[in-house]
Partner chain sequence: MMDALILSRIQFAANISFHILFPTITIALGWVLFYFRVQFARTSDQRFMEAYMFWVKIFALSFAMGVVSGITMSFQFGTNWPGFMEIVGNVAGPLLAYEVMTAFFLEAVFLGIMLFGASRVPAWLHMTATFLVAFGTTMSAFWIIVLNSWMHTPQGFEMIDGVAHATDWWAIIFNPSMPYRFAHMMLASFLTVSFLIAGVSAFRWLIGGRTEGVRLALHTAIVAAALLIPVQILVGDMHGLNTKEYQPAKVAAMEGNWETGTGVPLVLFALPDQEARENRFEIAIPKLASFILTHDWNGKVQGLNDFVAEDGTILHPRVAPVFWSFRVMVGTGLAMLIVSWVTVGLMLRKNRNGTGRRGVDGLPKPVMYGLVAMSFSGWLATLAGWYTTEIGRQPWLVQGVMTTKEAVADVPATLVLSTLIGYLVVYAILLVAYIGVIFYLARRSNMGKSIEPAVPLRPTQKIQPAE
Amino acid sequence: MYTFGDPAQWLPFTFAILMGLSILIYVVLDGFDLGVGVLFPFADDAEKDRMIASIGPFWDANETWLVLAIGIMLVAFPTAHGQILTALYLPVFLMLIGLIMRGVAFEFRVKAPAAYKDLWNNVFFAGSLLSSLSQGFMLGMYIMGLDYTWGHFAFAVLTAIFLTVGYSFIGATWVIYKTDEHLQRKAVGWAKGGIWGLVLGIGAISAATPLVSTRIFEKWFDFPQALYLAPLPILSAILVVWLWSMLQKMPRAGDRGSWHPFVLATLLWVLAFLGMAYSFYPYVVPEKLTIYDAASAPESLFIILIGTCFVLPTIIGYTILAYTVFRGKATELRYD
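Could you put down the structure of only this chain, in the form predicted alone?
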């Protein structure tokens, strides 16, 4: 048995928390700017410029969390890194292509001649859509244990669609917060539609997860283990009702509470993530490899932890600084 003072116990657990936290922050932060890109076809040219301006100062910082999460997996759980990326090689490749398309389009849509602006707008949308769908597909295959069957593939496609809609929802709440007037009202309408895609996605994942293994089923439904999970669906239902009620009353006079939908949407993502973490722990590769089996040697993890104590605060500080300096409503995005 492991004890709390055993490095072979607490070091893998610590790095699992750090990796999970990095993934969660990435999903929320890059999720909203991917969602803004997915919403591009529903906006006119002036609105697209304002939407780009709303994410302009942040999107680079947001993607840093993905690099951190993959880096932690590589150095702390190399066996799991090999198994997961081998199984998900194609969707990971497509996601990276999508992220590259977004980065290139972000710069070129402003600097290219006006005649090519629509082209780069379309590239930005396509990159956002491709990245979102790829991430959703990877999530679905991960839940299904990384085994490719027709049933698992179909579930992964369904998850890809729902995650993309979920990203568009949190993206719409971000636009509500960062804009005003007509675009803000339009974003409220986008959020009203997107919230149901997010609810359906959470429902589909919740229905499938306990069927993946007997162990997860028992954690969900056997007493007293079920009591640990019970608050999550209850709080999620409350948040959904609260969000829907809030969206019915927006936008409010004086722009009061325009940030509230984004905060509640973030909390909804956090609850969904906590449910997954509870379900799959201690496995990093579902039902195949635990965090303790996949972890590097304790000596290596301890050295990596020292470096993480310097790197992680720097990333957190940079992220907080960016969101503090560029708080408030989005204005015209200029490069001169």
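Let me have the form predicted in complex with its partner chain next, following on from the form predicted alone.
Chain alone follows, minus partners and molecules.
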């Protein structure tokens, strides 16, 4: 019967990986465009137009990864989905309001009468900031096991700030890649500032995570388990140093390597994410519910998995097509 082993084992695991993958893609992709929004106040009007142009063709598809992630959690781990989202009711609401504000501001700022453009620019900034902060807050509460105590709350406020800085960092590296001249130089400055926020954020989360439970603590510090984790901090440190020295030399003649910081920043996110995933496995609600207990019926997961095998590569294919069509420096957005 079980040709590939027990489906009650490998199906939840597969879906946990798929969900993790979508969350990771989401935080990288929407991370950079939320970050661009957070950086808005530092730019002048012409630069704002340019920054918007750099994310215009992408933001909608980027947000769809959030829908996919939440959808996978909804279908594969329904109990966890209910528990997590009801516990995070208010921050989810704030994030949604933020996403609504920035999504529509995008359109309104160029279509509404010119006198309102500043207003919509501000809405765009406020929405991006609100979404980033609430996502960071949710991350913090999640790490702390979704229990509301003052200590946990304070920690979540901290992660809210760090994630926002992290987003603006990756946003800045995106602007470095997509623009040139004055704005690009400015973005290098933003990135230099942002990288420290990111380092502090990863540091704070790494310091706090093992304290959440003895189980995670043992995973981190008990020999030989600790060896599995060791490469992550080492690689991260190398990446940070590399990024820092690279930013010192930016922008380089002939715009060489303007895309490197973005790629390195992405790698840094991936490492941080892997560390978290490794620590929390096999729990989907930290220390309360494992992926195996939360999973839906195998026959339903199966029917989704079959579709996924065909559809996911297609999605990735045409996403690459879109990024290829709009490669190079951002130019004014026009409908013709």
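All values derive from a computational prediction rather than experimental measurement. Numbering follows the first chain given and starts at 1. Throughout, rigid core stands for the largest set of C-alpha atoms superposing within 1.5 Å between the two forms.
Relative to the superposed rigid core, the position of the CA of T290 differs between the two forms by less than 2 Å. In a rigid-core overlay of the protein, T308 has its C-alpha displaced by at least 2 Å between the two forms.
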